[in-house]
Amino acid sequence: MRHHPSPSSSMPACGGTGRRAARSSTWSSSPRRSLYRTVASNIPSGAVGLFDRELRYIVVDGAGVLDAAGVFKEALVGKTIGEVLPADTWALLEPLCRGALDGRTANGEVPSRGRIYFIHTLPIPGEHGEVSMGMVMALDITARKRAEEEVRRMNEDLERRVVERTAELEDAYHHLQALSAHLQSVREQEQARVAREIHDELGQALTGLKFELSRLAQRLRGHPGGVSDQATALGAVVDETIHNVRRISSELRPAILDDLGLVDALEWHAEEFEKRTGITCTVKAPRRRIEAGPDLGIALFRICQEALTNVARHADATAVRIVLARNRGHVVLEVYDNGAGIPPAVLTSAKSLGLLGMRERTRAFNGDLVIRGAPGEGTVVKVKIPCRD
């Protein structure tokens, strides 16, 4: 129960049956009776009562009297409030009523007979300013409280379901992360296998073919029709094919990454990128080999590879700078270009599969990927991944 008293003037008054009857008679003929009736008529789901200093009802009105008191309003006049109310209800209501007789207004929520009422009590001054009686107004708020309880229950149920759904989504997200990391690993293993087979099987076969064509060209020298020159030309075609096989094999899985490490692999890829595109590409990395491990090493290499691919396709750049560093338990890879700058819409586009792949590779190692670009100022790709010393 909430009790909010506010002071008002108060003077002692004497009780007595005669005076009580006189007050009742005076009130009944008082012009304030119409005001009281007006108040009562505006509380259709509650009741209004006047009580004297002995806490006896002087007059009671309102459509909710029967529900609140359990008897008709006519039967309440002359009885004390405590007589007609349940003990637990009166225990809460009595302080409010006595506060009104002491000159204070008060509010509270009081249950009675299975319903809940908002109670407002206030002092009623007499002709000479003394507090001769009090008024209690009871508004039935049962429906509102039940609605509030239903809303509270629904909110709790909604919060519970949100928590459960969030947990399910987080669990699914972790499963997707694990699946993505597994697929990346499987793909890298498969690419490594294909690269070895291409290098070993196809490369050896082409090398043997080149050797036989060279011998055939020597044997056919002096023969009419220029057949020796044709064999030599076929040898040149085979040479170009061997070069392409090596390039494809290296792109599938650069052997240098496994043999010499991440720094040498990045330097080799930068040289190949510059030869292929004509874009100046430099690498800054520590002389000491960075022990990133095979999985992290290939992830960083692939991220750099994708960044350079985007530069070649979209940036219209003339220079690229790759920086690899070890900093406070993290491996940091940065790729700068001086091109047109990546548009903000591309960063959030679901069609940017290359960027999505870079984010997935970074997320698999609990790292951070930041891509910044501005028109005419180029683009920066920065990857920061935790790495134990």
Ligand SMILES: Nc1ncnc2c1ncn2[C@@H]1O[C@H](COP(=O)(O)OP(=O)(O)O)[C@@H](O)[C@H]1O
Given for the second form:
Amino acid sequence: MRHHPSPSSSMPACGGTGRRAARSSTWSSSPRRSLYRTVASNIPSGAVGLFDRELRYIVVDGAGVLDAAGVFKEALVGKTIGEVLPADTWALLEPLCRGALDGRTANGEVPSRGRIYFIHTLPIPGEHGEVSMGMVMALDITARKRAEEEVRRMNEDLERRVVERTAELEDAYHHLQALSAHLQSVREQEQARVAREIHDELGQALTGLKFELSRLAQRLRGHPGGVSDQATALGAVVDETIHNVRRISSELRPAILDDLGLVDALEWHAEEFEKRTGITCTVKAPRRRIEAGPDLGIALFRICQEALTNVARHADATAVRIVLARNRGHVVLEVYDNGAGIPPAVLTSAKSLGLLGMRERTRAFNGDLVIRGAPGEGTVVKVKIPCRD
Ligand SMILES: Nc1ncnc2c1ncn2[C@@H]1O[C@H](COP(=O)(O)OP(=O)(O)O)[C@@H](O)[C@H]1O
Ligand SMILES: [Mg+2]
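Output the form predicted together with the ligand next; the form predicted alone has already been displayed.
What follows is the entire complex, opening with the chain shown before.
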């Protein structure tokens, strides 16, 4: 077997120029040299070099880096790496090269002359295991780094735009919420005014009419042609109309809510609901009046009204339970039914305008609304709104 002198045995780490020349000639005739050259010249945009313990190039090859650096590889041999490279590049590379001479491999990214190189340094052991040389490999990764940088910049740009758009959307959403709350309140005020006028004006006129009709019926008693009976029948129509006017007025704005408060209003509404639908409706509420304030009172009343309307329309239930409670700075309203159970899909559907209305009313008071249903086990609507004790 032919013996190929290893670079370390033929090229001692230190020595003068003459010894370096001798090393060079042995090295160039070695098959390792041709292997090395093949590898070196095939490194895409890279270079590879060996250096001695004085950090002098023993051999160096690789078109990419050397061309970019504007130096001829032949001119480098025998020179120290430090004197060839710009000072700032060398400052970064030197620890890696010295590390190799101390037996360590290392990686790093080193910028030089406007380009970026991936550097790998490693020790080259001699025959007796001592480190006589180091190897430095450099790959020009400028294009990749620029692409990475571009991707990073685009990502940042995208993120920034997402943040901006989200902020705009949130802004628009808050405006819409405020507008919705405002419209709700204007609508309630308007309904209250109409309810009052219907109740007072129309109600009083009808009561007067009823009184007059009953007096007329008395005076006409005994007259031929049944005119007294006609007057009495007219009185019954007026009675019915008075009843309808009261109902319409209450639907527009339950006066009981303003006069007696939320608990009484809910109890009254539950009674009406039970009478109208035949669904048992109970109310559990604290004895003492809940001081919810007129706006919060009407909001909770309307939410309960919508929940009961839904029970009547969709639940196919036989019983409803309304629970109103105060606990630790909150007022909580729950409406349970024992019906079919609300399907989960409708909870988020844009078509569920009734549910959306309940949610909007709750949000206007910084509250939470939770609606849950289980098939065949009913539905619960739970509203929790912060409220001073
Ligand atoms: N208590 C309930 N039990 C079963 N399904 C319900 C109940 N409440 C609401 N739903 C379902 O949720 C849907 C959306 O309700 P809502 O937004 O009030 O709209 P609407 O009452 O006009 O249909 C209803 O169409 C119904 O399918
Ligand atoms: Mg509804």
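Note that the rigid core is defined as the largest set of C-alphas that superpose within 1.5 Å between two forms. None of these values were measured; they are calculated from a predicted model. Numbering follows the first chain given and starts at 1.
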Rigid parts compared between these two forms: residue 285 grouped with residue 180? yes
